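In structure tokens, the next block holds one chain alone, the form predicted on its own.
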Amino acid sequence: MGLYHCEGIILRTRVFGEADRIVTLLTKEKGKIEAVARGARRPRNRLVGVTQQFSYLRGLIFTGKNLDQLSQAELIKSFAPLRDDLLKMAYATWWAELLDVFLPLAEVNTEIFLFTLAGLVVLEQTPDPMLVSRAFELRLLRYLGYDPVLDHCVRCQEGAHGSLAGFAPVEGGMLCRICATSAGEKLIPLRPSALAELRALYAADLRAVARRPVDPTLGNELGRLLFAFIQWRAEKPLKSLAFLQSLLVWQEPSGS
């Protein structure tokens, strides 16, 4: 049995036999790893306050025949504000379930840990996190390969930006008039100005953009088309999601 330490950020915990939890974790070391914290359900249980969602953790990880053990861990940074947000914690807790989704296990990805650990750092901070979450879904993507193409026609290659008719998630990009009208694909509407506020923020500091004042109406444009592209990018139903739309509906002003 073989040892290492690591530094990570828990993306979620589940229970696992009758005092257990199994963390999934991205660390900066292995990439994303799954380990059993024994005993973490235990109240007195030195595992319990830094196996939470989000900790941000320096662990010693026993490597077992089919499941990893946490045998000892220190707490870095909680981002205890995340888990007392409700808000907050339903933005964080998307970004976990898409860090999750599209990772595979024990692929090393040390850009994608530290703008992670980065983007947390600014979510606990921001007032409104909406325009903040956009922008880290966007560089998350990127990040990823799947960028979405958002200066020309997806099919065409062509297109100025004024004969651009929408985006088409299947398709991954927007449509010019013409092509869309010959594929009869429904498209996603988005104003030029909600265009070239995505084109910015690929290249957007995460600090700079939440010192942003937010815009809801823009916000909840550019999540119409991020959500329906990254949703089907996932090829299953993403329950955080669920979670964070309805809490945004809910916040929205009557009469809206």
Contents of the next structure:
Amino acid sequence: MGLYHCEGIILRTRVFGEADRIVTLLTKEKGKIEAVARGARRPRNRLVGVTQQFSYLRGLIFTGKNLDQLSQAELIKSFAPLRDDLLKMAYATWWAELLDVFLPLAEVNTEIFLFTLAGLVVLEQTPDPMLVSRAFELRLLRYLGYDPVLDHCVRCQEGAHGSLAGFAPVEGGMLCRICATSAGEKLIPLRPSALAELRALYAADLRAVARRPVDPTLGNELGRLLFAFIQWRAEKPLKSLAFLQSLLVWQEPSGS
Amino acid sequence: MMNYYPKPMSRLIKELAKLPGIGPKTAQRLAFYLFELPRDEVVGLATAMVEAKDSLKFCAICGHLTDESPCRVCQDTTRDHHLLCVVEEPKDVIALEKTREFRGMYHVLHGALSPLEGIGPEELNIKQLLNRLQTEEINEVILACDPDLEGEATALYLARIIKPLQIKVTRLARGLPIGGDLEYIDEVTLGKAIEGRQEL
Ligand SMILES: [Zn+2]
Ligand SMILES: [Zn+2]
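Switch from the form predicted on its own to the form predicted together with the partner chain and give that structure.
Up next: the whole complex, starting with the chain shown before.
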């Protein structure tokens, strides 16, 4: 049995037993961990409020034989605005699911931890997070080592202007017209301007992206590509994406 | 372990252990207890279970658990039919009825929106709710969802679709537990309680 302090963001919570919760935390010190918060579903328990989804906390963890235990926790930042706005909640949940699906347990990655923290801070303040989310998705793919090839054909390296036919999720990048014909795969078309945007988002500061007015056509075009690629990489359906998309579709008529 | 028991006994233990909150040890104890009961009482228990299962249904109007539809609450003319309280589960109706504070009507959603589980509006009893709001004369909708992420999502979603109908939407106050000690209340609850403070 050991004991350690950590700083972490709650990616998800599950009910456990009669009154407990299992929390999945993205921590700075230990990477992604799971720990049980005893009594965290009892109204007067000290852990109730702290173990809300997206909370950023400082915790004390007991390592157990089977399950680690979050024995004390103190809130650093509650990220309450992410739970008080349906669209932001949907985006934050989508990010949390991405991190949960792609990160292995107990593998330290300070870069991803800090990037996620910064991302949530930006998300909290952004009225329309669509482009911010595209930038987050893209950068996360890069941190995970899954970055899609955008500069040239993923098969033959051809990169001349206008030679690229579209994006092939299964190939993990763009295909040129010649390779596309021989591959016979379903391509996601992408306007050259959208491709340029996508490349620019790789390097962009999330705060700068948040200040730009959102072009929904562009956001959706990039989304089609990234969602298909991420979905294929995840090898299983991502439920929060379906929720986010149902919300975006529903929003349009009342958006004006 | 099951091999030590005669077949009917191990089957009973196995069935009992499927119940929520009942582990193998408790299941064994219950099985022995049932075996020692007079036959009448065992039959009474079994009949009660089957009858409850067969006669209970969801009210066609509000979705509450009932043996007659519309349910007793929906039929009660002494209640305020202009006030509608939306809850996640039938057991929430029971909890609110026990307070004796609420004399309006109910609507049971049978779940909550769950972004992480992909449970969207179509999976809940929301269409029927909108139907009621358009056909009945409702002045106020009280959203009594659980104070967790799913409950928040559900309340936010409902508020957005109900407000355009020009109906007042309120939600339960989020505050301090009665009898609690302020210094032991967590920061989030305390923050919400400050937000929802009331003039005296
Ligand atoms: Zn090529
Ligand atoms: Zn009813």
